[in-house]
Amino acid sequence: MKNYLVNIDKRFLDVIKKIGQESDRQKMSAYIVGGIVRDILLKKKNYDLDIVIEGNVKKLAQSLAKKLKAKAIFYEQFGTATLNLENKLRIDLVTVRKESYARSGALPNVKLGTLRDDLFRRDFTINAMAMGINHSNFGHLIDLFNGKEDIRHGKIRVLHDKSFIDDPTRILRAVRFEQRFQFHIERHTLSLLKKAIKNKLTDNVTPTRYFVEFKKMLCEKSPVPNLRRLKGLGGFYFLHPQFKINLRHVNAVHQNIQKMRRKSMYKDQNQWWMVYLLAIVTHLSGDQRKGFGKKVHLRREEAKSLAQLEDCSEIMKQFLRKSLKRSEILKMLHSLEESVIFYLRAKTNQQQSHQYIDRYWSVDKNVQLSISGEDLKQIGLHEGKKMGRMLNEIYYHKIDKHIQTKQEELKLAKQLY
């Protein structure tokens, strides 16, 4: 039998060798599973280390988490351990398990089951291949729904007809796989995603797992392709009843981030996701914002960023003015979450809005004072609120170049004084 394992990273390879070599030391029989079985397949790098256990799952981590010198976490109820190596390679074991739900939408119910089991439970045929790891089989794939050639073929396909009604977050998935592979829903499965969605069987999710999943998809390397064919499919109703996409903007906004994205000063950011969302919902009023944030629970952070929508449209005016200080744009901007000054930037394609941000977010952010409170109360000043005030005063000049060594600060306060 064929070895699919062979051409995998080193280093990854090496610690999967070591998990086999355990369970086999400790009888236990040991696959890889899910995504990264399908990624192996199609040739693409993948780290998430899902590894179903036909044995005593705590017994061993305890093990691993010696040898491989990594931090353990046991979840005695649910019968998993993660593992956590030093490299950030995340390990997650599990026992083989069947699930049942007792309504659409619920969390399942978790029983031990067999490995045909622990497949079958899976979203999707590609998506429910195995790949032993143990010495007498190691690296050979098990596809008992023919997965394999579902991926050749490049399609998405449910394991049964209740598997939409079960689960109705697989909607979101189906749409992300599909436009992340370029592969296409089946047939019968588009057929059964489709009546999921008329019946409105996302009610059956508490808003705050389905907008776990409709997150993912607004974290995939290109989003719009995703949106596209929720929209074409009706699948917005979960953000509101009347909800309909721009998908123009956030196109638009799309290929301002992309552009963004090749910045030194931008590239290291992670909050894109949140921009798309703000594209997103910005044609929504602000209580439908707000209604929206606490329904899927939106961090605090998350929540203060679409109500700052508001705010955009008279900053884009500001801007527009033939000429402002740069102490006028940091006004504007510092009180302004991350993600809203992004989408800003993204928003337009005027370029004297990119330089004015640019310049905020490389330079004038990161300005400060050489001077402080101690340096004042040395000239007289102790009252706080006056103390404050004068503090920005001077860091407004200095923002505007009109200063720049701490003396020119002292000379500054004492004149302001």
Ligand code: CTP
Second form
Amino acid sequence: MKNYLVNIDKRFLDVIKKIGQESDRQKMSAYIVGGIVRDILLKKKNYDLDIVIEGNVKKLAQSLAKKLKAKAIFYEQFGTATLNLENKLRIDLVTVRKESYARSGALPNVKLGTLRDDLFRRDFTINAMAMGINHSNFGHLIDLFNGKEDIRHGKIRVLHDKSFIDDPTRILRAVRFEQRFQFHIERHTLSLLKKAIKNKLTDNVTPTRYFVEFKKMLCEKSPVPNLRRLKGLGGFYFLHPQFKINLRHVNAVHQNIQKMRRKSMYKDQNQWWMVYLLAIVTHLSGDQRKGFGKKVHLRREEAKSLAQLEDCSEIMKQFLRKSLKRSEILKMLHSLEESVIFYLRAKTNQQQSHQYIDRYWSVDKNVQLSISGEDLKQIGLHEGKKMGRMLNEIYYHKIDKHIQTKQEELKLAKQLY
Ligand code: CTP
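Please supply the coordinates for the form predicted together with the ligand, as a counterpart to the form predicted on its own shown previously.
Let us now look at the entire complex, which starts with that chain.
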């Protein structure tokens, strides 16, 4: 039988081998499953290792943690464990399980099952394959539902007709995998998906859970085709019943994001998904955005970003003015969340605004005063609002390049005093 694990990254292969050996030692069967198997067949990189075992997860995870020098986290109530390795590799271990859903969109009831049950509970055939990692079957593909054929033909196919009813978040997953791999949702699956949307099954899922899956869409390399497909399927009502996405705007923002990501000053940012979200919800009213943020339980700074959209058009207007002082730009931008600054940068093609934001981001936001409150105390000032105002004043002078050295800062402080 073919060994599919021969050509994968060496460091990764070593880890898989060690897990296999330890499973052999503990007389357990272990398999890699899900997305990683799909990506091995597609020859795509993926370092999220999902392992199912027929045996005791905790016992295996404890000895693996020692062997791989990993940090183990146990989730007793789910019978799962996560190992975090030094090189950012993450391994999830779980016992083979069978799932059933009491009602559409509910979290599944989980029981111990067989490998077949474990594969059958999954979303699509392409994600329902396993590979053995014990010595006797190392790298052997276990493909009970024709996942490999579906990969070959580029098909996204559910394993059974209740798949979207059980878990409506799979609507978003179907679109995401279809667009990521340039596959197509197979005909019968597509009709089940459309029926699920028509029957508003997404209302059965908690908005937070649904949003987690939506966020993954925004984290894809090119979210726009995903959004276009979702719009075509009428799948946006979960944001707001009357929501109409402006794809032209999102696409324009995307084009600029692509250019920004190539610039060294923005390269390491990881808030891009939030910039897409801002572009998507920008046409909702302030109240609607607030309601949406609450509904999906956005984190505090994410909700703040949504609220700060209110200020964007005024700032853009100001940016059109000729020769704004650097300190004036700083005053406008410094209290904004990063994602809002990036959104401002990405929503316009206007050169001057780009320059203003780039200079703020790469230089001015990092400027610090050389003097502190202690220096001001020495010239007789007391702590308090006045001191704060004076430090700000000196800071703005420094940003505007009127002063540079500590001596100049002190001199200005004395003058202002
Ligand atoms: N899964 C599922 N139904 C879901 C979510 C996940 O059946 N609603 C299963 C699939 O088998 C999937 C696996 O759990 O492959 C892991 O899920 P996840 O990490 O979300 O997806 P990946 O397939 O690994 O995709 P990605 O490459 O986007 O991480």
